[in-house]
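The data below hold one chain only, encoded as structure tokens and taken in the form predicted alone.
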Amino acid sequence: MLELRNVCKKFDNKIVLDNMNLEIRNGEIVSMLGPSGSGKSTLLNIILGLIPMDSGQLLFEGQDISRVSMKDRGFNIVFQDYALFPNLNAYGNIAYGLKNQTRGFSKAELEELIDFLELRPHLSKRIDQLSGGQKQRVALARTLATKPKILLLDEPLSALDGVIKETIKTRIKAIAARYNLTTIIVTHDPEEALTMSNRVLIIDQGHISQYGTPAQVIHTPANPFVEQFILKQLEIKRDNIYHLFQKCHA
């Protein structure tokens, strides 16, 4: 379990994040969902190690890791952008990730990786030769090659659409399952929280705004600014939400 007890974050006499207190379940998938300037991404950078909080505590299984450093933390990202390298082809990237790595996949470990993400007809190609979702599949493998503890994935489908992006979706679930893996997500899109997650986090202004099952979000929403803050993005009433989750989920 990740758990986060009362922690506060400052830029510039700011608050960003102002008395967070959470619990992340292990093998569960969570969304980070708000508004642009919300301290999502903070929070993120914080558990990551990216960023240190001014106070509080950030525990795993039982263990305090405020002031453990990202490298020895054992968690990984896969950033907005991929930070693929172009140097390097599809396999090359996947393998940089096992480089300086004690508990990183095995060889036949990350030929069965490769196959389950369907990277195999893609590996000797340039970056710049690979789609979207090949990129962001190059690079959710050499993430999962390190074997992380947490795996944290910051607006993983913002460069993606139509179908790719519910291929992506799919494929995030079905890491987090195989690999009982959990998994973190920034985004600012509610659809993408309400169907990716096993739960949802709703932030406004560095403060928890409601912290549920997708289900709880659109049918109890916490307070005014949840329920306008989803129904407005969607623009779709409640109970189209709804069956889009059930369909999403099923």
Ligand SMILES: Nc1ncnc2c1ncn2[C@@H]1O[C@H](COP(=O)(O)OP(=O)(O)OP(=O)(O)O)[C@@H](O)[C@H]1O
Given for the second form:
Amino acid sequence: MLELRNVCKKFDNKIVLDNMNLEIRNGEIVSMLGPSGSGKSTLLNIILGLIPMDSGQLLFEGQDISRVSMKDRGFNIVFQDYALFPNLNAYGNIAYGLKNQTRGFSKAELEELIDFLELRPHLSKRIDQLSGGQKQRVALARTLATKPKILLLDEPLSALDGVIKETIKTRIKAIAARYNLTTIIVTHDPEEALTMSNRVLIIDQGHISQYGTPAQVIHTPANPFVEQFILKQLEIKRDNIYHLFQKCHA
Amino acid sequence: MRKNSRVTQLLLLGILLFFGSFLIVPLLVLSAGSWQSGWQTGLAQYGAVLSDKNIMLAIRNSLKISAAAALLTTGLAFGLAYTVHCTNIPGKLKKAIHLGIILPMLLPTITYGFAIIYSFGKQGLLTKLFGYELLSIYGFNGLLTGYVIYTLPPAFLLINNAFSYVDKKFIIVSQLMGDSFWRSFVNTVLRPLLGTIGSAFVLAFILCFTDFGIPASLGGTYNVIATELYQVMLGTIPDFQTGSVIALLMLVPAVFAVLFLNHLEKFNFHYEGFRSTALPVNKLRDRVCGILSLALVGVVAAVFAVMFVAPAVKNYPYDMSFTLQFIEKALASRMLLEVYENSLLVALASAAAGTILSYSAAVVNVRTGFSKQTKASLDLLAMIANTVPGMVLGLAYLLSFNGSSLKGTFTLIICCNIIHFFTTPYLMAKNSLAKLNPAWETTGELMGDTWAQTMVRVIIPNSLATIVEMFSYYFINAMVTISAIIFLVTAKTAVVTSKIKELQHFASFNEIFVLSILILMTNVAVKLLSDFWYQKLATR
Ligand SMILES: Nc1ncnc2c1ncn2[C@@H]1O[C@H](COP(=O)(O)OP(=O)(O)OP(=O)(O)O)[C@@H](O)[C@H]1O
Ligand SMILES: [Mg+2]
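Form predicted in complex with this ligand structure, per the form predicted alone context:
Next comes the full complex, and the chain you just saw is listed first.
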């Protein structure tokens, strides 16, 4: 279990995270949802250990990891733009961490992962020869191969289009289930958040607006912000689609 | 883009004519100069130069010290850029490092030498501060120090710029993948910058090899090719033929350097657009880099501090009580003010005409329908202009225009500056013009504009920020150059830098420093003004 206790963060005297308290259970997929500038990436970076918090505590499996370095925490992240090494091919990227780790995947496990993500035909391709979805999967594989204790995904779908988006969504869910992997996803799309995760964390200007299951968010929105900014978007989308299909049938 | 209008054709013709008369012909005259009395004596001349012990020693010295300085500079510049880009030290400190290290660019190199003598020399400020001579600066050490201070800014700017295109997320990924600090450093920082680091080395090397100001002020017993060339040409018995041969020998490494630089381009990584990121926490890295970088900036600042101290005390370094009498005396001197005015005139005219020429050349290159070959020939001319060292260009002018009415005029000095500093502003303009929407000319035409009207109404207003930048680049460089104009100035057209060279013989250090301060203040003012204006224009 990952616990955040009274986490605060300021940038140049501007409060970005205000006294955050949060628990994430093992094996759960949690989405962090909020408008631009609400502090999602900051929170993700604090969990990752990339940036220090000003005050508060971070506990993992009951241990205080607030002062543990990024490297030693054993979490890992897939960046929005993947950050694949351009001088290595797809396989070089996927296997990058194996050299260093005793904890990471064995050769056999890696082969299995490659097949699971259907990356076998692309292994010898250069990075710039891969499509967006393929890059995403290579980046996922590279990160998973280090056996992270928590997987962090920063806007994993924002660079992808339509159908690819849906398949990656399914893939992420399958991976989390298969490896019983705690997964934290940052997104600003309510639909993504509500369809992908076990629980959704809605952030507004550095505050937790609501933290609950998708059903709870939809049926018992905690406050006007959730109603106005999160559910409203979904309703408009739903109505548009209904409207569209009714027209076609008529 | 379609057929070319009469205006663009005239523009192209003008540019080609200018380059023909002030770059190509002088270079041909220079190479012919070494063969002027028939090819047999010409060959003999080369033989004589190549077997002349003094000249060969100077060339060997030049190669050796340029390599040493370039190595040192590249290492230091990389360290500084690393501190700016890859540590979490406060942004204000980063800015201070950036500013502090490029400040020497605003001063002529000939000043560096005197500042070094007055800091590290027997009676130097730092020597007094530490109680003993840190290093013996007359000769190799002094030259090396001067060269490093001189080449640090351009090398730093080059690496610093490349650093901003390196995706720092890779540093995080690599650490998350379990890389050690060194593997991470090599793979995510060093490796992507290898090409640039090589370029910085070559650039620094060639700058040292061709600079005249530093050895002129500091060389003493350590002869280098630049001082040798000066001796031969302006010594007691000027020898034009030997001079041409040495000038051509000076050109050879420069040519190789430019070819090599173009080759190194290919080693650079090209990251696709990426978002900025926070950097991993590492207090040790931050402290070490921060302290070392600030120390380096401190040393550079200390060297130049003497420039302000020396003329403002009664009898440096024996009586350090403050006085304004020397500064007042220097500023009251008609002669010094005249050379300062000359410098201003030359810098302003070079900047104005140079900006127009380089901007026009860039317009012809990026925003007209001329053939690929025509455009490539403009690039080639720019490359040649970039290759020819200032002293070589100056000498070529001396040989070419000696009999003409241009001899000894400001016009000639200005033309020399325009060609010598052409390449950077040209590339700035090309870069910025290429980013403008390619459909604007068509749009303008559809609205009833002629090509020239669209230029004036749309293209120029949208690249004003770049034009300001180009102007200030030309101005500052024209203000500080000595190698390009040392062969061209006369008593009537003396500029500040050549005056400093002259004052050296009378050991008038107060005047030298006052003149240097004048240049510095002028350049700082121009830089501040242009930066302010650039910001305003770029962000509107
Ligand atoms: N390094 C930094 N220095 C100063 N301010 C920062 C820094 N990083 C983030 N901020 C500020 O903190 C706030 C939260 O930023 P954050 O990146 O966490 O938002 P976000 O929710 O991820 O937004 P987006 O959806 O646009 O990615 C913003 O106002 C941002 O400007
Ligand atoms: Mg974000």
